[in-house]
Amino acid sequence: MLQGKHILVGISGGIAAYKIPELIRSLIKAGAEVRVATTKNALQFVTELTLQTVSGSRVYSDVFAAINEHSTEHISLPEWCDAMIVAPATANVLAKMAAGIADDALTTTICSCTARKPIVVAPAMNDKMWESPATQQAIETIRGWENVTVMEPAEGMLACGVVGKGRMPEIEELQEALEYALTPKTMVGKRVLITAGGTQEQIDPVRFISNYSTGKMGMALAQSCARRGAEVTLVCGNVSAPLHNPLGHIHRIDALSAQAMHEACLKAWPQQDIAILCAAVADFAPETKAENKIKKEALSVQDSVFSLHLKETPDIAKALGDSKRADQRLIGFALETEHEKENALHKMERKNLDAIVLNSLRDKGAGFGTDTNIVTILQADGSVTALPLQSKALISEEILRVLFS
């Protein structure tokens, strides 16, 4: 998503400025080119040499510096960039932004940028400064600007030693907010239900039946939909993949068992426009769950074999397909080990799906637990789209492009 993008990083004079070299490195790793503009106070917390080294570009910190590449750097940098992020954004800089004050390298650049390019603002300060009426009024003003995305500061230990709201969001969330700002809002007004991860079917309080799903594909899809402006309901089984939700567009519901996921999806489905069923739901579960841990010596075992009686779990895709309205779209996933296309097409027809995303455990780099995938998108109208091996983040973008562009 950031490959080839020009990102302008603006740094003001808060303690969180020391974290920004890590953000710059992360952006460059994602394929972006980065330049930096700072206030002079920011350089009390992170050195100009450090920023120049990690970004590979000269730092703009003084409007009248003789070494500036252009005589009007605050104009040329906004013309160069695709998006800007201001992190940390101190109370002082927020007040200046809201009032249109441009009296240093950073604020003149912001003033020039706000009229033309997407800007992400990441406030960071002491909790008392965040709660100040002046700061809140400035935030309200800035949030009203169409091309500006304002993040909420995080809660936690602050530099003064107290616990409160005012920490700069984590690096991954800053990057996610940038990707949100750069993504066309093609799904605004859409409500999307997504399932992710594997279910756990309990045998007793300490044992369960499950599978190898980590939830990476479902999490990537949820974030891709949120970047496009959709409101996402994410129903999670057992997941180990992180969820970055810096702007709160993803509502997460944890449902570990197939039954719990079935109930959560049926409850949410009537309010949704789209459902993407990515979770690896168990087909069978133990008939009964023992109230206490089953002891080996208490089992009735013959020839060292213990039998576990299983029952079929609810079929979430079929339940949603049977109740699907004409204005709703239902997308399923199929992981097959043989007769892949035939089995996927049969599943799509039997469960009244509009499309199914097929992948195979026989493809190297695809399936459970990997950061990559190889999929084929089969649609009910007969169209087929094969996607090559790539990251699950990029696969999620392609799925949305093919199905909802």
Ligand code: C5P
Second form
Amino acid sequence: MLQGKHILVGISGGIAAYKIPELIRSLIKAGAEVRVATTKNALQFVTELTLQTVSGSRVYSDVFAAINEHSTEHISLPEWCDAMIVAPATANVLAKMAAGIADDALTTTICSCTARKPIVVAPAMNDKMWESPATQQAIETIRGWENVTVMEPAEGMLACGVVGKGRMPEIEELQEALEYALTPKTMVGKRVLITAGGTQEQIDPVRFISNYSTGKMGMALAQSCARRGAEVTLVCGNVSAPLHNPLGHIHRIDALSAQAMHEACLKAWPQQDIAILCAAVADFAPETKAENKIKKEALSVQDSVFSLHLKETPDIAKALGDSKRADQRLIGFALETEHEKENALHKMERKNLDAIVLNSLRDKGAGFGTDTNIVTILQADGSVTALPLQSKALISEEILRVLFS
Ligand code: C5P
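And the form predicted in complex with this ligand, for comparison with the form predicted alone?
Below, the chain from earlier opens the complete complex, with every other chain and molecule after it.
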């Protein structure tokens, strides 16, 4: 988490530099302190005054500026920071980085940072420059360095007007890559299955039964596991929350109905070490799905009442619990409105879960669609951990700390 972290933002001279003030604002909003180092060319795209204003700190862009007469900021900035991000990283800066060339404020700073601190590199350039063997060779070299996380450029419309690979990833993705770089890798080698969102049970091609789940908690858990180095399979029902997956560690499968989610989970389960079942799965679905839109006139309505026949859906948690091996851990969620603890404990036992995360709709700030949650973690060994109101991102970090560290 970025609260209290010192982040050094390095900017080189690509058009995407104009987006970096937004990144700086976002990092500061997340509680980080930011300092900035740039090439001279970067300041053609974004002004020093803008960077200074948004970061609240002087910009380091000239090794020989009078103000730096007695200072060596290319050494002190890497010492000050917890992590550095180079965005956008141009072909020129990547090549210099790979060769250890340090001939300006940014490249001297990068050179003295690489051996000591985590660095995220976000290449952005024209697609032809990205494909150049020189760039690819530089990328390959840098990827091999222990502290460096290299992001893939995104595909899309480039500044030169063509569509291709070379765009700088979005701000949220850059920020998530920084979170990854800063998080100790305590789940390397672990495979984690997560379900998220509400299921949609179709009545006909235009109607369905669903619930208010947005998938926020599941997305946050998937991101927290990926930051720790886990390989995540995320099975999504109907989700509206965004997923930030900048390094591709989360494999997303869309499975809208309870039946589809059940099939996807059962197939994945034997390969997993852990499953965290966060999805709000419908307990009942229409007995049959109509081929065509059901017309009002065709319904058999009696006393203004129309009845829909529902059949039970598979209980995914119970199916995984029944086939759980001794080396696997299964975590469920429970959303209750009354007799909360009693109901959750009963669910944990019935579904053979190792722990259940309880949230109550009676708590203000908990439940569907909110950015925050209040949960209590009940474990099969009898331990109980109550977590106070906080963001779903922080709750997911806490859940992993309590259950897997
Ligand atoms: O029984 P209830 O739906 O309240 O149980 C909640 C837990 O069981 C959650 O972890 C939920 O994801 C899971 N569940 C499931 N399959 C169902 C119903 C619930 O996996 N059909």
